[in-house]
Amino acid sequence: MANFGSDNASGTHPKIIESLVLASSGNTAAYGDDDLTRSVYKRFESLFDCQVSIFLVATGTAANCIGLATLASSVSGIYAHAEAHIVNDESTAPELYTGGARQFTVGGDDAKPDLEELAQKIDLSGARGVHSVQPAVIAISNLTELGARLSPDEIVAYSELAKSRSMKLFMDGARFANAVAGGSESPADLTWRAGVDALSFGATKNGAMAAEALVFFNPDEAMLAEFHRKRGGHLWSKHRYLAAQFDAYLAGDLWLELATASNASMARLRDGISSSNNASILAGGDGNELFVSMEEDVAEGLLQRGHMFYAWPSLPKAYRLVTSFTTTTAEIDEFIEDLNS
C-alpha cells in the first residue's frame, strides 16, 4: 500500500549508506576538522556559486533554530506564516534557542506570508520603542508548508521588505531540493541572489539518514552560529558522518535526481486525484506535497486498506499526501484505484 504520510518515512539512499561505510574506516580529526568536511564545504560553495559558511547538523529543527538564534536576539521578533514549520512543528525550540524571541504570524494563500499583512504586523509590533519587540527576521519556507513553490521574484519581495526594516530573511529549506527541481532557476537564484541571508538546506527528507546544513550567505553574519550549535548540543564529535552524507548527496547532483523523482511521483498522484470524483485538491503539488479534501468515510476507507496519510487540521476536511524518491507508480496507481472504488 502507499505510504504518503511523510517523506521522513523513506529510507536512506544506497549511495549515502556507501559513503557512510567508507567514512567509518580509520581515524580522523573530530568536530569537523577533517578533509571530508572541508571538501563538502567546497561543494556547497560550488553549488551556490559564492562564499558561504556551512554548519552541518542532524535535524531540521536544529538547523532552523540555530539559524534563527544567530540572526535574532532574545528581545526580537520573528515573522512567519501561520502554517510555518517553526511555528507549528518545532514546539518551543525557536524560543529556547533564541532565548525568548517572539514569533508573530500572518496569513496568505498557499502558506506564502501576505506582504501587506506582514509589513503591518512588523510595524505595529515594533511601534513602542523599548516597550516593544524589536523586529529581526522574516522567515519563509520553500517549499511552503502547503506545498507551494516560491519564485525568485516572490523571494525578492520578502527580502526588500526585510531590508526596508533592517531585518534578515531566513529560509526553511527542508524541501529546498524539491523547490529547485520544480523550476529552472539555480540554487543561487532561489537564495542569496534573491536576498536570502540564511538557509536550512534539508537532506533527511530526500535520501539522507540524518543530515541538514545551515548555510549563511554572508559569512560575517555566521560568527555566533558555531557557538549556538555547541551550546545546543548539536556539534557532532564524529562529524565526518554528517559530511559523508552530504558528500554523496551533492555528488553528481544526486540531491536533484531524488527530488525530481519525488516531484514526478507527485505529478502522477496529482493527475490521478484531479480526475477523481471522491477528492478535490486544496493546495500544493508544486513539489512533493499535496493537500486534498475528502469525506471522512472516503479517507477512512483508504486508511483501512493500508494506505498512509495524515489529516491536516487547518484546512477543511483536508489530508496531506507526500511522495518521496522511494514512491512507486504501483503505489500511486493502487491508491487512485482504491480512491475511485
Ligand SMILES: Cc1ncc(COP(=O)(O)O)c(C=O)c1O
Given for the second form:
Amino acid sequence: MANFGSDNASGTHPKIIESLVLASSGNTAAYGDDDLTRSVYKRFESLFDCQVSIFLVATGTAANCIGLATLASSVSGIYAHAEAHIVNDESTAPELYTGGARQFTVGGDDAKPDLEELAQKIDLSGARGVHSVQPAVIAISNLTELGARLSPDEIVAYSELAKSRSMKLFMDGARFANAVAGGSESPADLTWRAGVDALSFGATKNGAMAAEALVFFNPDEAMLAEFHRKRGGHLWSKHRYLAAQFDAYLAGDLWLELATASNASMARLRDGISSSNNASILAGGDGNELFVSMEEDVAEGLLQRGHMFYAWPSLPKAYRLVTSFTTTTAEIDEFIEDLNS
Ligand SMILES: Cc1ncc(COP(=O)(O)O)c(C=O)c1O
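Switch from the form predicted on its own to the form predicted together with the named molecule and give that structure.
Starting with the chain above, the whole complex follows.
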C-alpha cells in the first residue's frame, strides 16, 4: 500500500547511516569545532558557489526560527503567505525565537505570496513609526506550502520588494532539494543570485535522519545566529553527527539524486491522477507534493485499503499526497488502480 502521508514517513538513506557509523569512531572536538563539520562547510560553499555561514540543527522549525530571529527582532514584522509553515505549523516558535516579532499573512495562488498584497501589508503595518512594527523580513518557501516551485524571476520580485523596504528575504527550503531537482537552475540561481539572504536547507525529508542547515549568504548578517542556536537549545554537543549526515547527503550530489527520484515518483502519480475520473488536481506537482480533490467516499475507500494520506482543510475536499525517495512504482500503480476501481 502507498504511504503518501509525508516525506517524513521515509527512513534514513543507507549512505547517511554509514556516514554516522563512520563518524562514530574515536574522539573529536565538540560543538562543531571538528574537521568533519569544517569540511561540510566547504561542501556548502562549493554547492552555492559563494562564501556562506552555516548552522546545522536537527529540525526545520529550529532552522526557520533561528534564521528569522537572526534577521528580525522583537519589534519586527515578518510577512508570509497564510499557508506558510512558519505561520501554521511551528506553534509559537517564531514568536519565541524572535522574542515576539509579529507575523503578517497574505494570500496568493499556489501559496506564492501575492506581491501587491505584500507591499500593501508591509506599508500599512509599518506606517505609524514608533507605534507600528518595523517591517523586517519577507519569508517565502520553495517548494511552496502547496507544492509549487518558485522560479528565479519570481524570487527576484520578492527580493526587490524586500530591498525597496530595507527588509531581508528568508526562504524556507524544507523541500529546496525538490525545487532544485524540479528545474534546471543551480542552487545559487534559486537563492543568493536571486536576492535570498538566508535559507533553511532541508535534509530530513529527503534521506537524512534529523538534519537541516541554516545558510546565510552574507556571513556578516549571521553573527547572531550562533547565539540564537545556543539559546534555543540547538547547538549539538556531539555536532559531528549532524555533520556526518550532511557529509553523505552532499557527497556525489546524493541530495539531488534522492530528490530527483522523489519528483519522478510524483510525476508518475500526477499522470495517473490526471487521467482518473475519481480525483482532480488542485495544486502542486512541481516537486513531490500534490493536492487533489476527491469525494469523501473515494478517499475513505483508499484509506480503508491501507493507503496513507491526509486531508488538507484549507482547500475544498482536498487531500495532500507526498512522495519521497523511498516511494516505489508498485505503490503508485496500486494506489491508482484502487483509485480507479
Ligand atoms: C515547508 C516546511 N518547512 C519546515 C518544515 C520543518 O518542520 P520540522 O520542524 O517538523 O522539521 C516542514 C515539515 O513539515 C515543512 O513542510
